[in-house]
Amino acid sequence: MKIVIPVDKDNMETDVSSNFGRAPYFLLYDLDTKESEFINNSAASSPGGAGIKAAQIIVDSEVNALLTPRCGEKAADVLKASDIKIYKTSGTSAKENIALFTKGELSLLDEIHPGFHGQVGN
C-alpha cells in the first residue's frame, strides 16, 4: 500500500504541511517496502486550482491513500473519484503520521472544506 503526505521539507523529519494544494512536497511512502520518496509540488505556485493541480498529481502517483490535516471539495471530488482515501493527520511529523496510520489511528477526513477559489495562502 502506498500513501502521499503534503510535507514542508523534502526529508524524513518534515512536517506535515497545513496546505494540501500549496506544499512545496509531496513524501510518498510505500509500506509494504518501506521506501519513500519526495516529489516537487509543481502546482504549489499556481495562481488558482492548487488544490485540484496536487489531487491529479496525488492521482499520477498511484497511491491508496492521502494523510492531510485539511482538503478543499474540489481536491477532495478528484481523489474519492480515483478511489483515494483521505485520513486527517495527528500530530506535526511525516514520520509521526506515519506510523499512527500504520497502527489504524487515523481517522478518515470528514470535515472538506469548501476550498480558497483563487486565494493564495492558508
Second form
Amino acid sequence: MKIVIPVDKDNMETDVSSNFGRAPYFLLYDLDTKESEFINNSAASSPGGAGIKAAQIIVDSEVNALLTPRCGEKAADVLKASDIKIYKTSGTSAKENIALFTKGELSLLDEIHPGFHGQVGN
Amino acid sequence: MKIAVLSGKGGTGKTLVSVNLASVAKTATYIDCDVEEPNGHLFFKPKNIQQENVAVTIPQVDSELCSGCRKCVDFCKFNALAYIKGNLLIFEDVCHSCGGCIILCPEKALSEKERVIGKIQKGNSDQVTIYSGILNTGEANGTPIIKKLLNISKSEENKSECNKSECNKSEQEKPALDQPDELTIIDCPPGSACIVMDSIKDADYCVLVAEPTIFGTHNLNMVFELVQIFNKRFGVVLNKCQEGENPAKDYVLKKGIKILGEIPFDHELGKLNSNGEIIAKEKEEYRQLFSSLLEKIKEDFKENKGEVHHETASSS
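Output block for the form predicted in complex with the partner chain, input the form predicted on its own:
Okay, now the whole complex, with that chain kicking things off.
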C-alpha cells in the first residue's frame, strides 16, 4: 500500500505541511517495502487551482491514501473521483504520522474546507 | 468625462462620493462596479429597471471524443481541468474563459458553453441613469460583469451622441470636456486588484477617497500606486475628517497629492447616508460641498489634460 503526505522538506525528518495544494513537496511512502520518495509539488506556484493540480499529481502517483491536516473541496472532488482515501494527520512529523497510520490510528478527514482562493491560510 | 471613484479599503465612502457627485451634476450616468455588494441603487432607488444576464464561456467535454492526451490539463494556468480515471473533470468556477483548451484539443472534444455568473440592471432616477452590476453569490470573478457594464454604458453614450449629431451636425466630434453634462461616475470595488483595474481602465480622472486611519492610509497608498501605473489624473477626497490626527492627510501632503475636498465626520451626514438618502439633496451645505468637488475635478482635469502630476511623478 502506498500513501502520500504533503511535507515541508525533502527528508524523512520533515514536518507535515500545513497546506495541501501549496505544500513544497509530497512524500510518497510504500508501507510494504518501506521505500520513500520525495516529489516536488509543481502546483505550489500556480496562480490558481493549486489544490486541483496537486490532487492530479497525487492521483498520477498511484497512491491509495493521502494523509493531510486539511484539504480543499476541489482537491477533494478530484481525489474522490479516483478512490483515494483522505486521512487526517495528527501531530507534526511525517514519521509519526506514518507510524500512526500503520497502527490504524488515523481517522478519515471529514471536514473539507471551501478553499483559500488566493488568500493566505494559516 | 468619466470619473472613477476608488479607495483601496472598503467603507471609506466611495459610494457616498460617487452617488452625490452624480446627483449634483445636471445629468449623469452612475455605474456601480462594486459587483460583490452593489449599493448605489439604495440611494437612487431607480425606476424603469431593465435587466440582462451576464454569462461567461466555459468548456464542456464530449467524453466519447476525449482521448485523454491531457493537453488541456497541462495548458490551463488556473488548473480548471483534471484528468482522473479516464474522465476529464472541469472546474467551472476556476475557469477564466480564455478558450485555450478548446483551441488546443486535437480531438475537438471540447466545445463552448455559456454559464450565467450575474446580471446588469439599468434604471433611472431624476436625471441620473444608473447601472448596477450584480455578481451571483459564490462566484469568484466579477471582472466579466464590469467589462459588460462599461461596454454597455459606452455604447449607449455613443448612441445618444449619434442622435444629437443628427439634430445638430456641428455637435459632432466634440471632445468630452466640451460637454460637461456628459458625466459618468464609476463607483469602483474596494481594493486594487484586477477588478479595480478594469473599472478604472477607461476613466479620465480618478478620485481616491481616504479615511483618517492607519489601515485606510495603507490602502490609500495601494490605489495611489495603481493610478500612477495607469497614468491617470487623480486627486484625493479626505472623508470623515475631524479634529486631531489624520494619517491619510499627512500622507497626502507628504506625497504632494492634490486634495480635492474634505468631508467632515458629521453625525447628521452619517445618519442621512445610512438611511439611504442622497445627502446633497437633503441639505444645501452638502450640495455645495459636492458641487465644488465636481468643479475642482473638472478644473484639474481641464488644466492638466494628458499630463501626469509633476509633484507625484518626482516623489514616486
